[in-house]
Amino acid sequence: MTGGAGFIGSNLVLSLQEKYPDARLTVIDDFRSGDFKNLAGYTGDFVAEDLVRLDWERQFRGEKFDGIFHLASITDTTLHDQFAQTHDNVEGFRRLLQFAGPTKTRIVYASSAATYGNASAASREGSGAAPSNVYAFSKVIMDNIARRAAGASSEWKLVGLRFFNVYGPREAHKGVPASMVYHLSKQMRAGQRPRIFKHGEQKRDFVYVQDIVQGCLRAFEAEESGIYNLGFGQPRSFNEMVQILNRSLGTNLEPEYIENPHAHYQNFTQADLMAVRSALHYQPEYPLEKGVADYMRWLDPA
């Protein structure tokens, strides 16, 4: 797995370890957006490498993989270095495809809901791409080359997953790019009023990381190549988020409304789940209330 020390990657690799205790797992990560602490309890191998420079053939010397989860990328959407973002995300993926192509090794990779840009209704996989930042653009290009590769070989299974607004355990190391759930809960647990953009009616499809893990595992068993949304399928407002956090934390803090400094901001996200339910039998199990409650228990087990 690439990016296995990151937020989603570490949750996935630990779930794989539990589900397949006899499997030989290898994580590849350069720690730019990961942390070794996320892999507490991990018993597999680890390769510290930058994917843009990794010589796959030399590193693995003919080893055969049952499949590769590719979650590594520059994930900070506020990074505006167009070359760095596009080069690292796209070329790292291209090198992986070149390695996996001859053996037709199955790949499940992370795309993003950011490819849809500013939407006002539920996003479907057939919708045209409308990236509003370079991170989203890099994911669009990854989707393009994955489609081309899959179209050239029906034997090769390539599954892209467009993650929506993911939150949950093992994301704290991300700092600013960590989820709104994490940042607001941190403020509220310190007794501070949660700061949200005016007037709190922006809506996001918040999805708990355990649902994302389920979707990744189902994608690994996919019978056909494809690109699918992974979200909960229900947009919830920032004001609702504050109310849910208050209930989970036993607080009663009113939001502090602030100006939104971001010129390009997704005020609405919602995943249309029709395709992923049909193709992968994905069924999210954590509505926001359940996911937040579980997450708060993980953050403060006492």
Ligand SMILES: NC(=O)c1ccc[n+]([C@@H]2O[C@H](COP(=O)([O-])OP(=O)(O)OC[C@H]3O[C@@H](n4cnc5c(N)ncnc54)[C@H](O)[C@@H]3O)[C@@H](O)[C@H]2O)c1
Second form
Amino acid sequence: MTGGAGFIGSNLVLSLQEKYPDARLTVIDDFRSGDFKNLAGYTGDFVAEDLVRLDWERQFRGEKFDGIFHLASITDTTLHDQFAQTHDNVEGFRRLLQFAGPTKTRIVYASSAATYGNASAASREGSGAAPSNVYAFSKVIMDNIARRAAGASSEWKLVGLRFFNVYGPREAHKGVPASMVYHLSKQMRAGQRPRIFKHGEQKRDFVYVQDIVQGCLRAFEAEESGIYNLGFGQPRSFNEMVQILNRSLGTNLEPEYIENPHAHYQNFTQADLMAVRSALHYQPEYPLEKGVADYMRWLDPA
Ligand SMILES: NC(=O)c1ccc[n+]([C@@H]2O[C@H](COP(=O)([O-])OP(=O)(O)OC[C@H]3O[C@@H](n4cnc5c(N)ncnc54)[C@H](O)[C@@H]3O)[C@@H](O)[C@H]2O)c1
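Let's compare: the form predicted alone is above, so bring in the form predicted in complex with the ligand.
Okay, now the whole complex, with that chain kicking things off.
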């Protein structure tokens, strides 16, 4: 797995370890945003390398993988360095495809809901890309080259997953790019009023990391290549989020509304889950109330 020291990767690799105790797991990560502390209890191998430079053939000479989860990416969407975002995200992926192609090793990789840009209704996989930042652009190019590779070989299974707004354990290392649930709960647990953009009616498809793990595991079993949304399927407002956090934390803090400094902002995200439900049998299990409660228990075990 690439990006296994990061938020989603560490949750996924630890779940894989639990589910398949005999599996030989290898994480590749260069720690540019990840943190070794996310891998407490991990019993597998770790290769500290940058995917843009990694010589896969030399590193893994003769080794055969059942499959590769590719989660590594620059994940700070506010990094506007067009060369760095596109080069590192796309070229890292291209090298992986070059390595996996000859053996048709299956790949599940992380794309993003950011590829849809601004939406006002549920996004469908076929509805065309409209990236509004260069991070999203890099994910669109990854989807394009994955589609091209899959189109050239029906035997090779390549599954892209467009994650929506993921939250959950092991995301603190991300700092500013960590989820809203993380930031608001941090403020509220310190007794401060949660700060949200005016007027809190923006809606996002918040999805708990355990549902994302489930989706990744199902994608690993896919019979066909494809690109699918992975969210919970319901947009929830920032105001609702504050209410849910208040209930979970036993607080009664009113939001403090602040100006939104971002020129391009996704005021609405929602995953249409029709394709992923039918092709991968994905069934999200954590509505926001349940995911937040589980996350708060993890942050503050009783
Ligand atoms: N968290 C979300 O809400 C969300 C939403 C949409 C898509 N995604 C995608 O999911 C994946 C995982 O994101 P995350 O939230 O866990 O972020 P993260 O920053 O915690 O994890 C990314 C990991 O990749 C590693 N990495 C980055 N570039 C690398 C490179 N060139 N070589 C080796 N390692 C490298 C980082 O060190 C880090 O450990 C990413 O591809 C991201 O774009 C996340």
